[in-house]
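Just the one chain here, the form predicted on its own, laid out as structure tokens.
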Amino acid sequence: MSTFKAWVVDKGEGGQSLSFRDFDEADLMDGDVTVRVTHSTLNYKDGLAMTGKSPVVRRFPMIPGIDFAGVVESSGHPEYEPGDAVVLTGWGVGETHLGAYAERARVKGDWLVPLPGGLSPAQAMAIGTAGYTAMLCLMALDHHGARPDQGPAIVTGASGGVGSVAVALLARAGWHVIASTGRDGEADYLRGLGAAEILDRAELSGPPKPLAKERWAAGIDAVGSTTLANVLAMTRADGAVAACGLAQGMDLPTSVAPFILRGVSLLGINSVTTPQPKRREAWARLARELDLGKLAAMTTTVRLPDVAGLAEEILAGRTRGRTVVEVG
């Protein structure tokens, strides 16, 4: 067995700590797929893992980050061989299964994904977990029947992770977007992924009516509470919405009204134990729907011994797009 780097988060008596530090291979978890990682990203939920701000570690010591691209080094599990390319987003790792922060790791085979053809490790992770949500969140429209002739489209949080892939898809799609965000400056970085029109998240932010003006046929929120509330309130009769996020909250200040009089549907999206036919499917419609060069407009590129430095910048939304980090 060897030793590998490695962020930490332990827990003492003075509460959690986040160190970069050798980590021994013996010490890795059961599994039957082991990976040379060569790539992760930074979500959300990293920032809360490596900040301690909310309890998403529940296992310690544990290695933080919840996507990673790599290369198999050996496998017992059937599918796999040494030197197959896969990613893996979601099912605890990083939460309670030792995560992506790392040069090596060791999980089961089934919640691995051969690398789609047509994306590099990097690629995949510039779309991880975040990317993998908006598609989802898309696949979830399309099977409410949502279509681009009923009207325009918002993303709430559009300048974010989940935000900036949804608006690329969207506009790919054929659909009229509306991307909302509080951040000044990036109205021209959101029309080049393709946003038709931009609104201030101020008009979604007060408090919120059972029932306001109809302005559209479709959601992508990754920001929930009050936003999602009125959201919801200005969504078309027999619209739709598709929820994944909680940026502001876990709340939600709404009534039936929506549900009821209008006949708007909430639909939510579970990117972390998605089945494998849908997981795949979602990988698959990314490789050949999403526009590598508004991709690669939206990415910035860390090397592993500095993501640490970014967990309070995500979490204040002070991030724009997508983060890769290089591993290996």
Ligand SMILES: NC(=O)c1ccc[n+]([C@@H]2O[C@H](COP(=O)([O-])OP(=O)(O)OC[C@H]3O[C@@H](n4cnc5c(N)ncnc54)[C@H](OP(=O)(O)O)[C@@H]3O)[C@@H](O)[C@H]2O)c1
Contents of the next structure:
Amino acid sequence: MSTFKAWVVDKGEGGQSLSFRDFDEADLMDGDVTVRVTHSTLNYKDGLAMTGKSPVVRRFPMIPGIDFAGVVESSGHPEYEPGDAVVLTGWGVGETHLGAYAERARVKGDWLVPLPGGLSPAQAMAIGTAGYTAMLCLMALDHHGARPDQGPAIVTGASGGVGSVAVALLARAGWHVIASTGRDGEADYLRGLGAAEILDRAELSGPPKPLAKERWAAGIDAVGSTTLANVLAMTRADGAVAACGLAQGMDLPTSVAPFILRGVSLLGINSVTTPQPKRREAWARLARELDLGKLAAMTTTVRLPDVAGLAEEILAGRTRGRTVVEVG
Ligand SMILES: NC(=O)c1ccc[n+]([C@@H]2O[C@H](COP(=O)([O-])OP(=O)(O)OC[C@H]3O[C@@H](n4cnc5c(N)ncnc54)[C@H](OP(=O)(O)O)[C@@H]3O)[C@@H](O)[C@H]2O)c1
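Mind giving me the form predicted together with the named molecule, seeing as the form predicted on its own was just shown?
Every chain and every other molecule in the complex is listed next, the one we just looked at coming first.
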């Protein structure tokens, strides 16, 4: 019997529980590629999975962790062979399929992407699901035809994982970036990533009007709820907002006014089941366009046994930027 160390979410009569324990390799789920996980990360959804605050785990026992970088140990997939460096985000890993906070993972080869050239496994996970989602947001804005000469771009939840990468990517692409944050102390951090202006998130927290003064041409929103409703009401005519998150809430108390009176577009982003060609394009662009110095500045590293201690912290919006989890 071969075992490895893993965080495991179990469900009993008292509800969900989390423990760091030995896991039997024979209990890994079906898949044609087995990976020695070297790095994972902390995402908002991992906080939800570990605390049980939202029912994202839909199979028990579950190893949480929605993304990893690692080295292929064995493969029945034509594209991968032992020794290949790979990256995985999404596909229900850490929710319905045993996940990344473990020394081993077995997944479908079709879910993997090769480690992008120019990135180390640790850098790929410093980007992780959050950074890859920020790139999907930028790609959606590009596809819409949004351009920096049309006006500023707002990023909400700017000090968080998606937000930090979004600020760096938009600034690199030439946008005048307005970073919205609830944390006074993070202004210098956000300016260092490329933000031109800092906006107190309280300005986006009031009851949304159908329309308000036009302030930006584009946006990347990781927060949802009242914040997104205010962002839409303040978006310039024919502007676009890419929405990917719900850190404030799942609701959206808006009206059709921004859409029918200003032609504003709301672009939905789902990173979990993105098809392979778009996934690979996003990773290739990240490897080319994300400033690795800025990536390092937004990254903190923890060891696998310590990640559970951060679950409540990320849900409370107290973690900054990205957190890499060293597994190997
Ligand atoms: N659609 C997808 O495929 C996809 C992929 C990845 C992530 N997401 C979602 O994107 C969101 C962000 O993920 P993340 O990993 O970047 O999380 P994160 O690091 O915790 O960042 C979220 C940020 O939102 C802000 N925030 C938190 N609570 C808030 C509240 N009550 N009101 C207003 N702002 C609040 C905070 O930024 P400030 O302190 O700077 O204000 C916080 O740092 C999550 O909802 C996550 O589930 C979705």
